[in-house]
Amino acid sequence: MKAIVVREFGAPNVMKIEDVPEPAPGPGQVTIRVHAVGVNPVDTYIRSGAYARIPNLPYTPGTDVGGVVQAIGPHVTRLRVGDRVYGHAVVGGYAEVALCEDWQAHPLPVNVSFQQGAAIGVPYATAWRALLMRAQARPRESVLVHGASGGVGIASVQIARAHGMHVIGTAGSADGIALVHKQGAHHVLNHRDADYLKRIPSLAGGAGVDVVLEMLANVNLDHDLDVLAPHGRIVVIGNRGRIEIDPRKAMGRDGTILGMTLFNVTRPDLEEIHAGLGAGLENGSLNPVIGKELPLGDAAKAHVAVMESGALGKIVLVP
């Protein structure tokens, strides 16, 4: 089969295409076939030899797929061959076949593409652990999503509406806030404008927004703490390097900055997450959206094109 292998760290363009062969599942395992894989952020982390957490080499970069069941292990009682799921935290999604433990796979409802599929696993549950885990946030409560045409901003946008709060986001580009208007946000504003920050505390109700999902911390966080209202959370998603703040901000408003990642969820969270993904999707309160499409063989471009600005949806790969 073909896959995508890394045999070093480094740029975009230490991603090779090759012939490699099939995975087998063994016990409790499952292998798909992979209509369409996911790009995340995280992916060139990795790739770079930057990243807490590194493979041993060679490796296939990908967790997030979305295909059809192809072969079943041993014990395997809840899948069967020619199924339609989305796979989640999968070994070697950026190749035509990829291996995971059962209970990583998931129904694909019909309404839902397997580009989309591919689309779910970190976006949708980075987001769902930030808002409704960490942060704990409830039905009524403002949430402000910083950076919210990007994959995990659309899911952040979409499961808190679904949740019956009011939300905010930011775009950078006409384009951008016009999808998240979509999406569903009560309102949007353009984050590359100078006074933007000082809408925001009217737009949450007049004390400020209870809730703040963070995608670019080492640009935002202080920002973010002149906006928090009295016990609010700030979830830090992502970030890029360092950043100073003033404390005292945090004090005066009770306010609080979690940190997430999803390397630390448990089984039984990721159990509950994808319950509820599941259902989102079946009843269509969650939709995915692709912004870019791009052959297998394409992963550098797609590497790049990533870590860019001005993101619209989520980039996948089509083996």
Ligand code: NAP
Contents of the next structure:
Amino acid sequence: MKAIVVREFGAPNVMKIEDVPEPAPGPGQVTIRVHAVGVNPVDTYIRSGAYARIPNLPYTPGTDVGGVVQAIGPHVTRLRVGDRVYGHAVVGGYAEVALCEDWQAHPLPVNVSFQQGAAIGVPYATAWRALLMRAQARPRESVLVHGASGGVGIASVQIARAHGMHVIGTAGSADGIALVHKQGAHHVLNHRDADYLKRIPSLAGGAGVDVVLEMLANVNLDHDLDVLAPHGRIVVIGNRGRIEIDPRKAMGRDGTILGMTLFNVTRPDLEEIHAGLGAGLENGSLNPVIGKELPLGDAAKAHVAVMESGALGKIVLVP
Ligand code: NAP
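With the form predicted on its own in hand, show me what the form predicted in complex with the ligand looks like.
Zooming out: every chain and molecule, the one shown earlier first.
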């Protein structure tokens, strides 16, 4: 089968398309015929070699796929060959066939395309865990999705709306702003405008926002504290450098800054998350947005694109 193989860490062009043997499922495992695979920023950090968790070389990137079950290993009872599924945390997703444990493959409702299936895993599980588990956001609370036009941001807006929250999103382009509005955000601001932050407290009802989901903490964390309501929570989801903050702003509000990485999620939490996501996909309240679709051989282009500004949903590769 065709797969992207990384034999050395480095720039995007270290990813080469090769013919490799198809994986075979062991006990409790399944293989998925990949119709689309999601490209996440973390794939680029890992490929560059500058990340806390790196795999042994050579490896095939990709954790989030949409496709059909191709083969099942011994003791698998949850799935049948031919089932439409989305896989989250699969091994070797940038390929024609990927491998996972059976509990990592989830039913893909007929109203959700394979491309959309590839956009669920990391972005939607991250958004769900950040909003509902880390921040413990409640219906009626206000949520600032700081960076709402990308994979995690769109998922966050949809999940917050589905839970009855008041949603303010930000994007960095006119198209991004229109897209975030379309996902149901009550207000959308441009995070490149001067003074956009000043508008946030009044849009949130006066006192500030109850929850911030932060996609670029090294730029925004100190400003987030300025627009936080008393007892507010900020969840740091994305960060690409250092920042100085004034801790007094957190003191005065009894505010909380929470870190979060999806790598720390437990299996029971993941099972709860995917049960919730499955319901939302089925009833249409969750509807992943594909911004760009590229052939598998263009993995390097996709890695460049996912790090550029002007996000409009998810980038997927199609084998
Ligand atoms: P993405 O699809 O590339 O989207 C990036 C988002 O950041 C876009 O909405 C972009 O908006 C926005 N952004 C750019 N400049 C910004 C600014 N100054 N202020 C606020 N937002 C800004 O990436 P993603 O998949 O959504 O992931 C977002 C971040 O979270 C990445 O850094 C990723 O590594 C991280 N992440 C962390 C976890 C975790 O477990 N902690 C899990 C998944 C992702 P425009 O392009 O419209 O400007």
